[in-house]
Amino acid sequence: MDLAIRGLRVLVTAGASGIGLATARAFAREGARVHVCDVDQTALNAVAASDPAIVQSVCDVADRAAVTRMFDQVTATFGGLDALVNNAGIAGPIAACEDIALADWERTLAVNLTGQFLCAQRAIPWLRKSSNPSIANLSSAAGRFGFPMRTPYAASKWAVIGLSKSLSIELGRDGVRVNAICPGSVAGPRIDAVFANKAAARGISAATVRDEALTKTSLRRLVSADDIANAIVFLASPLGANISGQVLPIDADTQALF
């Protein structure tokens, strides 16, 4: 299927690995022009080697000045912007609420929420000039359910949905579509580390924690980064022209988190 996005100008934050890289590659396969930013220079170097058509830059999305510099580079290179994928996020601490340091709480919200706000602020004037503008904000299944021992992460991801819903209304008259994407447990090193940390805290095996997590999904499986990427690319295409203000779970029908 031709998604009709050849030449689409796309920015993917935290695009050097995981969901971000899968999304950048999915856009590039459709002929889009893609810029990824990340805090990990080594990972960016790897993208430069493996995917030379994808433009890269270092940026901490929680740093307003860094975001400004990055957007100046993106818009100078592309001459504008059509799609923003607010993917950057961190897992935050795994601990009971009373044991979480304020600095860890603040850093989680700074990256996961304020980073999306800062990028949206810079993107909106350019998106208003686009004929096919969209924003995809990465929330999480943790933005739909309570998530014990992960309060900073869950709070940030619930807030992303509020941000997305509000922006969809605010920008609707300009034709800018805004949706929140809610991945479930995505196969890869990050969820493996989460399972391992939870297992260590409970004194059980990581395999047991993984099996418990899968019992909370109807399909009894993890999702892939490509599953998330494919949905984001569809929403940024003309085929998603009337999809906005939505909260889209891609989570093998997750019923609860633990």
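We have the form predicted on its own; now please give the form predicted in complex with nicotinamide-adenine-dinucleotide (NAD).
Nothing else is written out below except the one chain.
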């Protein structure tokens, strides 16, 4: 299948690792021009070494001035922008609501929600000039289900869906598609550590915790970062030209969070 995105100008936030890096690489493989930003300079240096075709810069998406500087750099280099992948998101505190510090609540909302708003604000004037414009906003399975002990994260991810659906209507007349992507738990060291911590807290094995988690998915498995990346690339391609305002779970049919 030819995705026909050679030369597409793409910005992926938090693209130095995880889903963001997988997405940046998936775009680059198809011949797109890709800029990643991230707060982690060391991780960006590693990307510069491993993927020299991917342009990168340091930016905290919650910092309005930094976002402005980053967009100036991206649009000066690329001469415009066709696709924004609002991927940056942090886990936030894992605690009961009454024990969460206001600063932790605010930081989670600042990165996960305000960061997407700030990047969309800067991207929109450029996307309006594009012949194939799109925004993918990373929500989560936690944007579709309640998630106890993770209230700031879940609140931010539900809010991402409201942002995405509203923007889709607002920008539709200019042909800009906006979709929310809802990954399930991605296989890898991060989820392995979560299983290990829960197992230690309950005095059971990590394998048991993992098996319990998988019973919450119809397909009985975790997903991969590449699963998410491939869907994002498809939506940004001309093949996704008539898909907007959607909330796309990529989660092995998750029925509940654990």
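Rigid core here is just the name for the largest C-alpha set that superposes within 1.5 Å across the two forms. Numbering follows the first chain given and starts at 1. These numbers were taken from a predicted model, which means no experiment stands behind them.
message = Checking residue 48 here: with the core superposed, does its CA move 2 Å or more between these two forms?
response = Where the cores coincide, residue 48 shows only a C-alpha shift between these two forms that is less than 2 Å.
- Query: Rigid core fitted, then: does residue 219 show a CA shift of 2 angstroms or greater between these two forms?
  - Reply: No.
Superposing on the rigid core, do we see a C-alpha displacement of 2 Å or more at residue 39 between these two forms? No; residue 39 is a residue whose C-alpha shifts by less than 2 Å between these two forms when the cores are overlaid.
ask   = Cα of residue 208: shift between these two forms in Å, core-fitted?
value = Comparing the two forms, residue 208 shifts 3.3 Å at C-alpha.
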